[in-house]
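What follows is one chain in C-alpha cells, specifically the form predicted on its own.
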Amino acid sequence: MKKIVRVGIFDSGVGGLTVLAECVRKLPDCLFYYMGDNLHAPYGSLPPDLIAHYVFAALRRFARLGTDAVILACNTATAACAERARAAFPFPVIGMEPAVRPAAEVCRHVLVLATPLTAGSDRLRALVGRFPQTDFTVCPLPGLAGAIERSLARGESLTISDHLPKGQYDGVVLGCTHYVFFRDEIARFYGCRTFDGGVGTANRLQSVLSHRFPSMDFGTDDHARPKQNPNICFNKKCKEMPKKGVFFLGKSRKINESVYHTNICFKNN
C-alpha cells in the first residue's frame, strides 16, 4: 500500500493559509492538515513562552495524526520556538524566516515588515547580517497582522497603508505571513517588488520529504508534473477520501476553511 505521507502547518490564524496554498501546488499528492490558532491571534506582541505553549500544543495534534513534517508557518513562532520545537518532536518542523535573501540578491535599500517580536528578534538580525551588500530597514507593525486577521475571519474594514512606513525602498520583505494577502496593495504603495517565503517554505518541504522518503516522488522536476487545482479540501465528514487535500483542525477551522477558498490568492496562480 503506497504510503500517505502527511503534512501539518500551523499559524497564528489566517496567515499560514497562504503558505498552505503554495505548498498544496508544490505537492498535490500530500495530506496537509492547517491548524489557525484563530482565538490567540496575533502572536506578534505575545511574551515568546506563551507563543511556545500554543505551539507545541499544536505540534502534540499533529503528533497524534502521525504526520511525516510540519510547518510553522508564522515568522513569529518561528523566531519564538523553533528550535525548541524540533528538539522536542521527532518530525522535522520546518520554520518560516522572512525572505532576505531573495531581496539582498537583487535590491540594494530594503525595508522588512515584521511583527514585534519578530523585527527585534536575534534570527532575523542574524539574517540581515550575513548581506552587508543591502541596506536593510527592519520595522515593527504592532497592529497589521491583527487588523488582517479580523479583516479576513471577521470583515472589519482595513486600509492598508494606515499601517505601512513611509520611504523610498527598491524592495519590501513582507516578514508575515498574514502581510502576503496584501502583497499587491503594499508593493504599489512602494512603488517596488515585495517578497515573501511562501514558495521557499514549500521548497524546503519538498526537499525535506525527498531525503526522508528517498523512494517517493514529491516532483522535484516541477515541469514534468501537471498543474492540479490547489483549492482541495476534505473535511471530518470525507473519511473515505484520506489520501490527499486539506482537512482543517481546530476551533476555527470554518473561518480557515472559508478564507481559503474565497481568497483571490489562492485561486489561477
Contents of the next structure:
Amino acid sequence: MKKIVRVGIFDSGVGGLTVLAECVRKLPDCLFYYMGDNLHAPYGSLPPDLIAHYVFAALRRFARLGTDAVILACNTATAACAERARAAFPFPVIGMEPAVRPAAEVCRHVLVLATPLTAGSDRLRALVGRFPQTDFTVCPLPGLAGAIERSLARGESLTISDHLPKGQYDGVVLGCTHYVFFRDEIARFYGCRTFDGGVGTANRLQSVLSHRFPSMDFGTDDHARPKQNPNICFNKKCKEMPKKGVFFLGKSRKINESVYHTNICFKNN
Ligand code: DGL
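With the form predicted on its own already on screen, would you show the form predicted in complex with D-glutamic acid (DGL)?
Then the entire complex follows, led off by the chain already shown.
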C-alpha cells in the first residue's frame, strides 16, 4: 500500500493557513494537519519560553498523529524556538523566516514588517546583515497580527493602514504569516511589491520530503487538486471560520468549501 505522507503545520492562529495553501498546491498528495493556537494568539509580545511551551504542546500532538515533517508556519515561533524544537522531536521541523533574501535580490530600500519578537530577534538581525547592499528598515508591529486574527476569526473590523508606518520603499517583506492575508492592501499602501515566505517554505518542504522518502515522487504540477482534505483545527472556537483563509486554499469554491474539515483537536498540554 502506498504510504501517506503526513505533514503538520502550526501557527499561533490563522496566519499559517497562507502557508498551508501554498503547501497544498505544491504537494497535493500529502495529508496536512493544521493547528492554530488561537487560544494564546497573538504570540508576538510573549516571552520565548512561553511560546516554546505552546509550540511543544502542538508538536507532541503532531508526533502522536505520526507526522513525517512539521512546518512552524509562524515567524515568531521560529525565532523563539525552532532550534529547540529540532533537537527535541524526531521529525524535521521546518521554520519560517522573513523573505529578506528575495527582497534584497531586487530592491534597494526594503521595509520589513514583523511582530516585536521577530523584529528584535538575533535571527532577523543576522539575516538582514547578510545583504549589506540593501537598505533595510525593520519595523515591529505590536498590534497587527492580533487585529488580523480578530478580524478574520471574529469578524471585527480592521483598517490595515492604521497599523502601517509611512515611508517610501521599493519592497516590503511580510515577516508574519498573518500579514499575507492583506498583501494586496499592503502593496497598494506602499505602492510597491511585497515578499513573503509561503512559496519558499512549500519548496523547502518538498525538498525535505524528497530526501526523507527518496523512492516517492513529490514533483507535481502546481495546479493539481489536493487528494486529501487538510485537517484544520483551532483550540478556541472561531466565531466565523476564517473565510479569507478558505479562499487562500483553493481556486474553486468547491475545493474551498470541502477543505474545512475539522477532525482533530488539541488541548494545551
Ligand atoms: N503568524 C505569526 C508570525 O508569522 C504569529 C503572529 C502572532 O501570533 O503574533 O509571526
